[in-house]
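To begin, one chain is listed below as structure tokens, in the form predicted alone.
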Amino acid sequence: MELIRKLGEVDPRWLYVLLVLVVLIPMVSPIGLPINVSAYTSNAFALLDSLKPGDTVVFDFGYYVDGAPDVEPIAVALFDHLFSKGVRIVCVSYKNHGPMIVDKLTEPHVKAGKEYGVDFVNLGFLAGGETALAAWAADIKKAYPTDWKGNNTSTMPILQGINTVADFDMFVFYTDDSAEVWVRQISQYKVPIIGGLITVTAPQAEPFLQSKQLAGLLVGLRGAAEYEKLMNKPGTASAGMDAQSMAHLMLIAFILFGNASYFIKRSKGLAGKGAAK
């Protein structure tokens, strides 16, 4: 009882130190806490896993760096999965941070042997929001005569035979906003659409799943961790979920200790005396 009372009175500064350790340790050495895979993640994984070598997929980056912690692990997992299957990836950007994000995420794969312009391409950011999305979906080479690096897109092997979004095998977007823009502009082309969304906006996209305008949905850091589990390749998302879970457990434990300490002191007639002083 005395130990519980003392734990409930720990100096808050030590709690901050402990919280930092509880978060950092799983990030460096993942614990591998169990995680259940949702139906959303299972369905999206099955769709993407059905792609064949040589198929071409669009990755549309529609988030800023401040939205990266919750949505970017999804993109990391999908790059790993699709590149391992020999799927080609065309990267476009709905927001202006996108081209730099793409360069960062593809760098490890370039070092591993993926060839720019053949296995993937970074077309860059096209200003204009939804209007720009509609324009390149209708004629990708007209909207993007050159890529992010200034290369002529008409001669790129990865874009041969591709003129509109309908020529792709799948469309994946990552966003910290609503899914409505992509549903409005891309669903008319009858290409399967998968959305990678931050956790707080995902519920708004569920009606599009029911209407079949979205073929799949991946939700936040947890969705990425579930995807890594299906790949049998734990990565940054799994480590992030471990850290998040351990932090939550620690906070819950000390909330319980604090309440237990209060009731122990009250039973001894000590509750409130410290405050009175």
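Because the structure is a prediction, the values reported are computed rather than measured. So that the term is clear: the rigid core is the largest set of C-alpha atoms that superpose within 1.5 Å between two forms. Positions refer to the first chain, counted from 1. First, how it differs from the form predicted in complex with its partner chain.
Core-aligned CA deviation for residue 46 between these two forms: less than 2 Å. Core-superposed comparison between these two forms: the C-alpha position of residue 252 differs by no less than 2 Å.
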Contents of the next structure:
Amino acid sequence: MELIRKLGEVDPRWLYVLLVLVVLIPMVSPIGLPINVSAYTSNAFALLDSLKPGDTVVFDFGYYVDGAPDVEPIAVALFDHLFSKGVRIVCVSYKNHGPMIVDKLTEPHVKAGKEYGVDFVNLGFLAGGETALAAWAADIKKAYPTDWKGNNTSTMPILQGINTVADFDMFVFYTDDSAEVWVRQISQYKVPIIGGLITVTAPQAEPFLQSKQLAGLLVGLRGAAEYEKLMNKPGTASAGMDAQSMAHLMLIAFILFGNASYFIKRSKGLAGKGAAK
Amino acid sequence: MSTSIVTWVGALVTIGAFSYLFKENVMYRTIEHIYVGAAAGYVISVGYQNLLTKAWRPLVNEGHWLVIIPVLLGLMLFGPYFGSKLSWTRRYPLSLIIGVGAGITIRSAVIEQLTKQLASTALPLKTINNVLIVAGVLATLSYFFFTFKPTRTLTGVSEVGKWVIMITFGAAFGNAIMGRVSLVIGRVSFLFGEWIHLIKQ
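Now show the form predicted in complex with its partner chain, given that the preceding structure was the form predicted alone.
To see the whole picture, the full complex is given below, headed by that same chain.
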């Protein structure tokens, strides 16, 4: 009893050290806990896997680097998957960190032989938030006369025959924010939309999946790990899943210790309404 | 251990940021200021790039003279910085930005977030999921029903609504924790993988 009471009062700094250790140890020597693929991920994978070579997809980057560890593994997995299928990718940025992120994520694919302007393009950041999204969705070449590097978009091979967002075969967005902006501005174009969201905002997007305004949903690091499993290509996300499970177990344990400690103290009149002030 | 200067800088900045968890210190404050400065510098460079490609080149190199209108409206936003007598100049571009933004958002919000969500909630009560969705929505709405004195039935239903809201908060909080743990995993993976190569990449 005394031990549980003391665990509930442990200095939070010990918890931080413990959390780092709990995350680190399974990453150094993996436990290999099973990853169950959710229906959300398998539906999104099936949709993306149905794309054919030569199809063109939008990747809209709507996150800042501070949210990257949770959402970026999804983008890494989708780049690998779609490029391996010969799908062409047009990258745009809803937030200003986007162009830098796109350059970083496409660099290994350029080294592997993917050609800029033919297999993919980085159109860059367009200021104006939702208004800018609505503008380029209606006329992409008017909103983006040049790409991020200053090349003319009207003569670019990847954008031939593409004028509005309806001309794309699929629309994928990655965000550390809510999905509402894309639902409001893109779903009217009848192009299938897949959202890659950070775990925090994913529950808010689920009603849009049920109403079929979103065609698919990939949720955080876990969604990326499930996607990597479906691709048979374990990557950074899969490596982090053991660590995530262990960290959750630790947090659950300390939530229980904290509550148990509180009730023990309350029974002794040291906490709650009866506690001395 | 990594030999890349970029990785070393990233690692030291990460450790400095984490050091705040132990105690506020000079290293943390220095890194905080560097972060703010670097972020501001990045935003300025992106802004400059946008000005160059969306305003300067179309206006000067390609002769699209109509671009002068948004450029002037943009410059009017800076009026107040040159004295309070010029503060009126900001009103016109702001009115335009707010008006256009509200118009674009509200039109789509009514269709995509209200009408379509209402339609998708009107479900046939054939499965347990559908029953839960419909009952949950009705109970939650009844919780926010303040127009007349609550009857016993309404109080009971709104109590169910309160529980639905609390369960939703719980799920959202669980997801928030999961997301934050992912961020820790990202940094630990960087420090012990990319920097000191303890984790196999």
